[in-house]
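Below you'll find only one chain, the form predicted on its own, shown as structure tokens.
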Amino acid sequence: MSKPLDYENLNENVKKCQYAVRGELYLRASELQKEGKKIIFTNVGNPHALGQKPLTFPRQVIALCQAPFLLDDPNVGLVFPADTIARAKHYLSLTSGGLGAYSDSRGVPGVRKEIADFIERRDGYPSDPELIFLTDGASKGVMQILNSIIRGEQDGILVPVPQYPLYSATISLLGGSLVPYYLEETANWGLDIVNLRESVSQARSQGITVRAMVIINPGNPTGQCLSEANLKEVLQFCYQNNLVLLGDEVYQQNIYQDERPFISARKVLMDMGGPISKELQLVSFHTVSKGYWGECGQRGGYFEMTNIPPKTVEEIYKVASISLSPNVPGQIFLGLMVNPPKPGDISYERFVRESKGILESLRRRAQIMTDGFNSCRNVVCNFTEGAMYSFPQIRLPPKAIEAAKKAGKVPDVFYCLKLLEATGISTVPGSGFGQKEGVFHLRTTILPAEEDMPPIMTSFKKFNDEFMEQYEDYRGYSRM
């Protein structure tokens, strides 16, 4: 007799649900990591587990926070910076029991405050802090407005493909559907408003209530940063179309190139004026998962909301009371990274020398890395202008597509597999995100440590010179 949780009676959802980045080639990386290989893992994007060392104040402040009682030790001062100390004492006063007691439901009031304070100086805009909810990670953000938006299979959200595979996952999940608009990567990865509405008749035509767009803004796996008039093109979209925006602006400190700087879809709209900066709604997230910071195990993460009415605001309050509260460490790393020291403040320029080294460092591999696939055969790349990933077409001869299909494998799978045995450098094929027909890539991170960078480089290129060596047929196949 079967039971409830044997694998054929899962929830369906469940069993569509897929998440590349932790998916075949993970799991194959990790047995070989068992084995004694070694393995590099650029598949996700994890900084301190490829080398980066954490920012001291905030490390500081939390330890203090962690263990109040050093406070009290009479020596404190010789260790501890006195503005670590004072901000320790902050966040102790804002929470009603220390980091072991549960906050409230949206996060600790102060810290929400702190976020609104540095929403206002980004954008030249107040924020209000009750439309603010910190979560643990931006993920759960994500997870937590889709589940509000999605009522069924015929609720469409608008994703870029290639995407996030949070986004199809959570969909699937959630039972809803995924419209896919795809961004052009020989134009840097653009997002071109005439395939925007393409997708959208077509959705329709299929019977199809296209509810939300999601834009990842700088990009993941593609790295583009949207400039200020495509963010306005997206906007008038979404407005026209009575859509909800989902601006996903985790990666906003990781930029890499000085012609389009971060700019957050709410400034913009506000910029914007007049009933449009009134009436479309609008989800921002970030995190302390990424920057300069890299702090993705302390999974903190937020998201505001703009011209959402109460009712809704009060419903998702409600589902966020489930969880009870999201993990307070996270929430006070949150308020650490959106105030950090100031001029004039003891950990200042420590701070700024740590923060200055590791962003400097990320757009000298960023550069490394579009140079070291663009120099191998039949791999093209567009250079990395923000996030952290780098997301190379690898042009696939046909025998090598004949191979992976007798192997059972999707061919940048097959690709991907092969590179991992053969190097221990461990990707994400492109299928994972989403891709043309016909067209391969996949994505790696630019977080190897930037003296590792020339021999990772070094190792694919021979690589990937020997598996085109392997398949390329001269006679019928010729190079791209």
Given for the second form:
2 protein chains.
Amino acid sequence: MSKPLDYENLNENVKKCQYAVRGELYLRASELQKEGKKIIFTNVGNPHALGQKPLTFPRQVIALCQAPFLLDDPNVGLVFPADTIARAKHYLSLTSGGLGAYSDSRGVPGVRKEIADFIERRDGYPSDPELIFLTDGASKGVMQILNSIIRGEQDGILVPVPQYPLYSATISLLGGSLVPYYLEETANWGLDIVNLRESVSQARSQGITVRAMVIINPGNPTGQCLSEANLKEVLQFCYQNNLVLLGDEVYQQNIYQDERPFISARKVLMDMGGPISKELQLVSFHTVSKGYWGECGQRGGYFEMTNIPPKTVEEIYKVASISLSPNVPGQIFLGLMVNPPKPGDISYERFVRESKGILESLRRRAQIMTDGFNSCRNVVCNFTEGAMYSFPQIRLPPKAIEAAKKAGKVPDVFYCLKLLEATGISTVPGSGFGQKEGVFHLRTTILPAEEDMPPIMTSFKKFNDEFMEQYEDYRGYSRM
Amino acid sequence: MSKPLDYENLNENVKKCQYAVRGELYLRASELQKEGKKIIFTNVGNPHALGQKPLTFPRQVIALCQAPFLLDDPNVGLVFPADTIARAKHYLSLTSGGLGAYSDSRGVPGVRKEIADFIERRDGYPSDPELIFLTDGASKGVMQILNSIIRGEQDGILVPVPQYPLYSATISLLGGSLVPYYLEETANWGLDIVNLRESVSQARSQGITVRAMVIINPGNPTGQCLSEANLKEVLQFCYQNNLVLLGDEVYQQNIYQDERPFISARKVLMDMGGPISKELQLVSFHTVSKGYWGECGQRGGYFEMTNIPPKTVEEIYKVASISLSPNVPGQIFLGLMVNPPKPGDISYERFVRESKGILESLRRRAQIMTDGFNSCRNVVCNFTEGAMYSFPQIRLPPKAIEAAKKAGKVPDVFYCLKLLEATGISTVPGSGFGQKEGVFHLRTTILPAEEDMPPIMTSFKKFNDEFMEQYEDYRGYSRM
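Starting from the form predicted on its own above, please write out the structure of the form predicted in complex with another copy of the chain.
Everything in the complex follows now, all chains and molecules, and the chain you saw is the first one.
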């Protein structure tokens, strides 16, 4: 007799969801690593796993918060600068019971206040700490908000394609419908409103109520930065179509060009003024995992709600309460991120030096990687304007597509698996993010150490050009 | 026009779920605290919030893991004992990138191995690290497993009444059906199999497919410890009825009597041998939040799967991957909890002294509290055999029930609110956990500092006896 937790009896939504970032390629890479092969894990934006050192200041503060008995140790000054001691005391005073006590389910009130102050400095408009909820990483917040929105399969969520598969997976898990809108590769992955309109009409003709729209800015996996004009169009579109806007802004610190600095959806909305600024429902997400801090393992995130009615905020609070509270150390990290050392603080210079070092290197790495891809046969790649990914298009020859079919693989999976076996470079096939029919990509992070980057790109080029040599018949490429 | 995140448009399952531990009483207590009233928060098992000091050893290790640069500091030995330095190096060597890197979505492999070793020592049977998944607190694991099981409202989960409302809330959120089975207050909250059978038949007659059974051992809110014989009956019952058993064993360290030491459902199952031991599907939960460590804010938990088929384990792994990884510091805490200092280690004596101090005090506090409640008019209370709660029955006079009705409150909510206003003691009304019709309780933790306990109980008795005086008409009590 089949049992409740046998595969055939599982919740179908669980079975349906897909998450390629840790899918077939990652699992194969883990196997190869166990067998002793050197693997370069560029499948997930996980900077410390690729050797990035943590920033010293926040780690000193959190270490002291974890060991509060050190604050009275006469020797503490020998290993911790005075401003880190003061900061640790500050955060402990905000908690009731230190890092070992559950906080309020929305997060430590004092940290939410620091975040509100940061948002106000960033956007020029006050922010209400009562509308900021802390979470175990931004993903958990996205899941919670989508859970409030999605009532069944007739509810649709507009998601960019290519997209970060958190969205497709969560929508499947919650039994909703994903409504794709395509980003324009030839316009550096820009967002085209005409395209958006078509997506919504098509969904409606299929009986779907489109209820929300997701934007990822800077883009994942596509790395583009949205312009202010583009954001304004998006906000107007959401307002006209009665959509909640979910603004995934987790890469806001990582910008590698000067033409389009990061601008938050909330600031653009407030700048617009009038009824839209008081009515459009917006939820914005941020985290300590992304940005140049890269503190992924700490799982600290938050979301900020704009124009969400109090009764709904109460419901979201209630659901947050069921899992008691987000981890408190991750909350302190968020406080530190939005309130870093100031000029004159003992730790200021070191903090700035370390921060600049990482950000400037990421900018160089974005360039090395894009240039590297564009030097390869049948590969074209937009410049990584922000975030931490490169998303080259791989123009697979018909013979390669045929070979993939024979091997029972999606063509880009076939390519990425061969790349992995040949070079140890672990990427994510573009099909995991969604792409136009017949067009193939892969996603890689720009996170390997800067000195490793040239040999990685050489190794990639060697593999790719040989692959193309092998499968090309000189009669044509796959569709452009 | 109503908007997607307006209350009336929210997912109905979100609106339906209730979580009393942070419900009306907690919200009122938070308000009173803001107004300057001294509140004793005994609504939630949150030891550090009530002044319990963290254990020194694990905090030293985690502080060093957060500040790996200290490991090379010539002064580190002045503030950290050598064995904590060795341990920090050990855990850092298990991660790939330290605490700032996402781990495998199931948790750090080396920590899962330490947990498997602990389970083997505890139960006398080997445990497979591949079947142990780490989570951000045990609640997240419970939610994940229930999400795999529940397909719709026809799927029923057997849950004890009174129960910890994580279960009722999660079942509502996932759109399943809660099938209650009553614990026997007169038999010290024992679990009666006849009762269980009746619950299942009744659910089946309503068209519900009962798929899983939850046990909480030691009990929350009831504090009872299940005997080996009782566990055997439960396992057999689950086997006969094709149910997955979910064993919530988060209080396994906290036992305040010697007749019924903690015994895991898994050990009893393995001891039974035969087909049941190879077929019954069991998922067991544990955490660093509960137990005498009380490290709630760190959000470290795990679940262990027994007799769950590999294809299902893969699906659970896939869903875990969507939120990337549980927080890494919480994982290290779990490693430390299952692998504490050993005799001969520098930190051993201090660790044992601190541990004993907390556990022995909790045992005394369990006694003080039970005795205190039983000295009150119209209050009867079973002894807290384990966990960290006392769950006295409050025999409310008919006049009090009438007064509550007039005030528009459930009678136990009415009583607990008055208690809160009069004394600052923040409890959870029994109705938040479920109770038999016409019987009233409250739940309080046994966690206030030992020296605060006598005045708290005096203050409680004074309030209660005056309350009873006020509402009693000497003609009879509420139903016994």
